[in-house]
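Starting off, we have a lone chain in the form predicted alone, written out as C-alpha cells.
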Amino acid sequence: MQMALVIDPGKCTGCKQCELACSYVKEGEFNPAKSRIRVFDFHQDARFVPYTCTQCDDAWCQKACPVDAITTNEWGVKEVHDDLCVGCKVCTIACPFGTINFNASTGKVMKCDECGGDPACVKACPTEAIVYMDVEQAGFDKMRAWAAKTDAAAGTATAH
C-alpha cells in the first residue's frame, strides 16, 4: 500500500504547527525556514494552502541530481541522502513545484520524506488540514467529497 500526504487547504487556519513540527523533528529546532512544508498565506483572500513535496512518479529533481543524492525508497518516496548532496541547488532549480530546499546551515538540499512513514506535521495539525493516507483511497475520498458537492448543488439527497 502506498501511503500520501493528502491536504485540505479549506481546513487550514494558517497554525503552522505542521512547519514548527517538521523543523524540530528534522532539525532540532522550531524555525519554520528549515520545515519541509510549508503555508502559502493568500493574505487578500484569507486563506492558508500548505504544500510539501507531491514525491512525483518521474520526479525532476532526482533526474537533475549529478551524484544521484535523491533515491526512491521502497514505498515511493523520495529521499535527499546527505552523505552524498554536494549543496549545488540543481534540483532546486529543477523542481517545478518549488518544494526541495537549500539549506545554508548544512549546504545540503531538504524535502519532504514524509518522516519515514510517521509524518510529524500530520500529528501536529489540528484541524486535520494534513492527514496521511493510501494513494488510492485519497482518490475515492476525493470523488465521494465532489459527489456530494454536485448532489448538494442539485438540491439532491444520496444513500451512502
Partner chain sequence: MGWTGQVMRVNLTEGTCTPEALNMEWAGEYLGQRGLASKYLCEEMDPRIDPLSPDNMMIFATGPLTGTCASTGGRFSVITKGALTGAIACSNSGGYWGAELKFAGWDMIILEGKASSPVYLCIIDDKVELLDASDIWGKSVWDTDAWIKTRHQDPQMHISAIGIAGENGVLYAGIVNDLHRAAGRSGVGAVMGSKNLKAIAVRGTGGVKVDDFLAFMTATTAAKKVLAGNAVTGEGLPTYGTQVLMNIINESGALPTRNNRDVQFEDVHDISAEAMAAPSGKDGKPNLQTNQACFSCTIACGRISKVNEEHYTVQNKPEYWHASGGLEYEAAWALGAAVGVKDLDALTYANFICNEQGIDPISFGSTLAAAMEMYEDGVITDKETGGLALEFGSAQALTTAVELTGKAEGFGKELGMGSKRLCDKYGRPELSMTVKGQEFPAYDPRGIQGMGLGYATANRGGCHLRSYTVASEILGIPEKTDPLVTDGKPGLVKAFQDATAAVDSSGLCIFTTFAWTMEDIAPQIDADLPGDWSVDRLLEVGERIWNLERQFNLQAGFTAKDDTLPKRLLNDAAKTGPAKGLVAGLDKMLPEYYELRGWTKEGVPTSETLSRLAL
Contents of the next structure:
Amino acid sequence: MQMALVIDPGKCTGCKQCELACSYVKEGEFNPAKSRIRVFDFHQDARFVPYTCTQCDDAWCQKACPVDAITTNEWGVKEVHDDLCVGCKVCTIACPFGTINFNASTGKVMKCDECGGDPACVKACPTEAIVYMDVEQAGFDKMRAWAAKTDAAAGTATAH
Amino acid sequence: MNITLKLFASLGTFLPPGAARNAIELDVKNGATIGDVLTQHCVPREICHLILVNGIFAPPAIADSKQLIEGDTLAVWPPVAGG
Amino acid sequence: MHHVILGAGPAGVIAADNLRKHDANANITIIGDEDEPPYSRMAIPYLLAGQIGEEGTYLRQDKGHYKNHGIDVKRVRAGAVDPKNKSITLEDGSDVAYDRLLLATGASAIRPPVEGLDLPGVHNCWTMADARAILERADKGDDVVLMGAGFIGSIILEALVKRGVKLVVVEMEDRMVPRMMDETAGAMLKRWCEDKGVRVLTGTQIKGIAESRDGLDVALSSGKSLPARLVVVAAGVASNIGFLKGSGIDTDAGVKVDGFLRTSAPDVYAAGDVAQARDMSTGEFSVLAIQPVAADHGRIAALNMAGHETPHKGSLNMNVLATIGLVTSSFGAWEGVKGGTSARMCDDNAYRYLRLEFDGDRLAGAQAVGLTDHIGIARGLIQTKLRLGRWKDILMTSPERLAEAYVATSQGIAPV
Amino acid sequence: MGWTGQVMRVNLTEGTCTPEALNMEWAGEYLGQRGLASKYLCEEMDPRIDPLSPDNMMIFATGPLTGTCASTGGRFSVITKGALTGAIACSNSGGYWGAELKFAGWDMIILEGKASSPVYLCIIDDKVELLDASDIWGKSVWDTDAWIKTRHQDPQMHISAIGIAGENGVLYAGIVNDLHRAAGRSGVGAVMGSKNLKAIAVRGTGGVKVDDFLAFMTATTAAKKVLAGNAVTGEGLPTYGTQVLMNIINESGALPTRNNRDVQFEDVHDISAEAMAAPSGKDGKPNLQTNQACFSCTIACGRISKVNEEHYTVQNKPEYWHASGGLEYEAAWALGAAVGVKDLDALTYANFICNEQGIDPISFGSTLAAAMEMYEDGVITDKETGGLALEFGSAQALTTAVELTGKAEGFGKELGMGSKRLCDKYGRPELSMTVKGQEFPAYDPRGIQGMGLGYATANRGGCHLRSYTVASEILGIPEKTDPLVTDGKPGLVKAFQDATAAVDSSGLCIFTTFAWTMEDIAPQIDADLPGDWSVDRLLEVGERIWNLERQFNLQAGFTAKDDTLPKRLLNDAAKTGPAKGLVAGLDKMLPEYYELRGWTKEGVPTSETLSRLAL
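Rather than the form predicted alone that you just supplied, could I have the structure of the form predicted together with its partner chain?
Below is the whole assembly, all chains and molecules, this chain first.
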C-alpha cells in the first residue's frame, strides 16, 4: 500500500502548526523557514493552502541530481541524502513545483520525506486539512492530475 | 400560553419554520418547563449550554423543573464564548 | 538487442538506467573516454572546494551499480561511427557493433586562441584530470587568474575562493554571466564578488600568458599584467562532434536531432551536451549544455531506443549558480520575448533581483538573484504555459509573488 | 529556552540599531512580553513624560512561548505610555508578526527618540536597519504591507504598521500587523506616528528552541487536546467567533447601546454572528467567508469577511471587494450597537477602514456614540460636522465618520481626539464613556457588575481584557457567578487580573483560558524556560506585573479618583432587561478590592505589598 499526504485547503486555517511540527522533526527547532511544508496565505481570497512535495513517480529533482543524492525509498518517497548532496541546487530549479528548496545553513537541499511513514504535519494539523492515506483512495487522483499536467506539458509523460 | 423561543449559533437549525432572527413565538401548554420546550423541538440537551430565561441564567440542571410563564423568553446557546 | 552509449556523463548513464528499466534483456554498453568511473562535472567545483572527495562526484553511488544492472562500462575513446554497418571503431582499434546507438559524448572546454594556454599551470576546469591539476596549484594565498566569468567560471569562482586563493577574474564581455543573466544581475554579481574580496575585471581580455620567474605572467588588454601560479580557463564549451566527421550524421553546433531525439542516421540517437535539440522557449534547435537537459534527453532517448515512442517537445534552458553564497538562477526566455511584457524588482542593497518575462499572461522567462524559495516554480510556469489571468497583473507590480501565483492558479484561486 | 536572548534597541533620533542581551533576571521576575517590557519601561523612562514626545519609549515584545508550537504561541505586545490615556499601555496582538520577530532572532525591539523624517524599521534576521519611508508615509496599512513586501521582494515578510490615523495623530490609532490583526488600544499607533516610524517589517529564518523539547512536546500536545476537546475552543469559537456574544450580551441586558443610554439593542440580530453566517448579497454568500487562525493557534476564531459588492460603501470601489479581517464582537458592538447602526455591510466596511488605516474600532465607535448624543442634544451641530448628520442609527454617518477620522479631515479631526477630550471640549464630560481617558467596550457594568470594577481598575484605562469576568458572570467559565450582584466580585476581578497579566506575558492568547486553567499553562512555560515555573509562581508574577503597572500610573499622576466609572453607569439605572433598575455598584466593590490587593484606601500599594512582590 502506498501512502500519501492528501491536502484539503478548504479545511486549513493558516495556523502553521504543520510548519512548526515539520521543522521540529527535521531541524530540531521551531522554524517555518526550514519547514518542508508551507502554508500559502491567500488572504484576499479567504484561502490557506498547505503545499509540499507530491512525491512524483518519475521525480524531476531526482533525475536532475548530478550525484545520485536523491533516491526513492520502498514507499515511493524521494529522499535527499545529505552525505551525498553537494548543494548544487540543480534539483531546486528542476522541480516544476518548487517543493525542493535550498537550505543555506546546511548547504544542502531539503524536501518532504513523509517522516518515514509517520508525517509530523499530519499529527499536528488541528483540522485534518492534511491527512495521510492510501494513494488508491479517492482524492489522490486530483493531486496527481496536476503533476501529470506538468509532465505532459514537457512531453515527458511519466512511465508508471 | 405564549412564550418566545430563541435558539442561537448551531442550535438555530432546530427552530421551527416561521422563525426569524433566530426567534419564534410559540404557544405552549401552561406550566411547560424549559426541558419540555427543548424536547418538543428536538434540541439535543447535551449541547444546551447557556440557557437564559428573560436574560437570566438558568442552570441546565433545573431545565426540567423550571416552569415557564406567559410572556417568557427562553434563549439557548451551545457552548460558545467570545471576548 | 545491443544498446551502445557513447559517453559516460549524466545523459549516458541516465539513458543506460532507463534502457535497463524498459528492456530487461538488452545488452547495454557505455563507452567513456575518461579513465574514471562515470562522474558528474557538476560536482567538480565541490571537489575543488574540498566538500567532497572524488567518489562524491560519481554518477551512481552504489559501487556495483553498473555490474548489478548488467551495464558494461568501457573506458576507451571512440574513433569513428559507421551508421551503415552499425558499428563503432574505437581508438584501441577494436570495433563494437550496435543495434541502437546513443551519442552522448558531451562537450569539451574551449581553448581560445590565446598565446600561452599550453603552459604548465594553465588549465581548463572540465574533467577530473583538470580538477586534479588545479588542486595542485590552488592553495591558500596562491595567485590565481580565472579566465571567463560565465556560468562555469562563476561556479568555479566559489570553489577557488573557498580554497583561499588570491583570485582575479577576467571576463572579456561587459558583465559576469552574460549568457545567463542581464546587465542588472551581472553587475550585482560583480559587486558582490568585489565585496567579498575578489577582483573582477569585466570588458577585459587576456592577451597572452607567459612564464615568469615566479610562475606565470598574464597580459591583459588593458596593458596591465597579473602574476599567477595558476590560470583557470573557463571560456565556454563546444559539443564533441569531431569524431562524427565522415559518418554522414548531420551536425551543426551539435548533432542534429528530431522531436524524438533521433539523428539523421537510423537507430542513432543523441542526448545531452552533444545534441542540438528543441529549445522549448525559442522553438529552435540548439545545444543546451546543462545538467537537467542532459537528464531529460537521456531518459527520453532511452525510451525511444527501447521502443516506447516518446516525443521530446523541447527542453527549457535554465541555470542555477551560487557565487560565494549568492544564488542566481535563470529560466527560459529570460531576456524576454517579442511583444511580451516584463516585470522587474531590484534591491541593490540586499542583493536581490527578480525579473519576469511574460508572453501574454504566460510566464516565458525568469531570472533571480538572492531568491531560492520555491524557485522551481518558474520552470513549472514556463513549461506548462499556465495562463495566469489576473495573477499576471499582480505579478507585474509584485513579481515576488510568483510562487503564490502558481499555487493559487493550480488551486483555482482567482483573485478579486 | 524560548528566548533568543537578544533585544534590539533602536534610537530613532540617532538612527542607530544596537543589539543587547535580554535581561534574564527581569525575565525571571516578569516572564516576558507585557510584564517584562513594562519592567524595562518603568526602569528606563520617567512616567511623567509626554506620551507623544520623543522621550516616550515603545517596546515591541514577544513572550517566551511566542514562536513555539504551543497553541496560540504567536503573540506580541506593544508597551508604551498610551497617547490616549497617559497611562501605561500594553496592546496585545496575534497574527504572525510576533513569531516572525522571534525567528529573526529578537525577543524585543525597544524604540527610543524620534526620527527626523519618516522611516521604517526593516529586520531581516540579524540585519536591522532604519530605511526611508517617505514613499509610504500617507499610505494605508494595506498599501504599506504590499509596498514593503515588493520593495524587499519577499512575500513572506510580516509587517506591523500604522495607517494614516497614526500619522495624523488620532489618539486611539492602533498598530496593525498582518493586515488585520492589531495592537489596537490606548493609542499605541499615535505614539508610533509621533516617532515618524511607519512600520516594522520582519523576516526571520532562524529557529526557536525550548529548554526541554521532550517535556515541551508532551505538555503542548496535552494542552492542545484540551482545547480541541473543549466545546468552546474546539467548536464554538472557530465556528462563530467572538461575535456569538452579540445576542448573549444583549439577552443578558448588558449591551451598551447608543452611548450607554440603553443596555439592549433592538436590531441586535442584524449585526450578530448568526447574521454574518447567513446568506446575503446577490451571490447568496454570507458575510463570513471563513475562519482564520493566528500563528500556531489551534482554535482559529478569526473572521474573514467580505462586504457585499453592491453595498453603497464599496459599489464603486473594487479595491474593497476582496476578503479581509471581519468583525470581532467588540468591533461589531462599537460600530453597531454603540452607535445604533444595524447595517452589517456598513459595519464590515468600517471595520475594514479601521484595519486599513490603523484605528481602534472600540474607541472610535464609542467616541462617535458620544458625538452622536451631543449632536442629538444640539451641542454639536451641522456647523461643526460640516453637514454630516451624526444621527444614531445612521450607517452613512458611521462610514463617513470613520473615513474622516483616519484622514483627520473635517469633523474627523475632532473624533480623533477620543471621547473624553471631545466631550470635555463641548462641555459634556459626563457623556464620555471612558475610564482614565479610554473608551470601555461592549459590556455594560450595570448588567455585568464585575466588569465595572474591571474597567475602573484596568491599568491601561477602560478595558475588558484585563479581567474578563464576563467569562464567569455570563458564560460560566471557569464557574458561573451572578452578573447582577457585586458580592465576591473584587476577588474575582483580582484573580482574573493577575492570571491575565501572566498569560499576557507568556506569548499565549487569553482565549485559551476558556478551556485552559493555569494548570494547563504552567507546564508549557516550565518546559520552555529554565527554572521551575509553577502555577503559584505564574500568579505571583501576574500580581507583580499588576502592581508594577499601578506604580507607573501613580507616578504618572493617576490617583484613586481615576478608578471610577462614568456617572451614567453609577447613577442612571438600566432601563430594560435583567439589570433593569440597577446601577454599577462600584462603591460596594472598590474598597474591598484595594484591601485584597494590599493597597491603601487611596489605592496605593503598601510597602508590605511591594516588598512581598519584590518591587
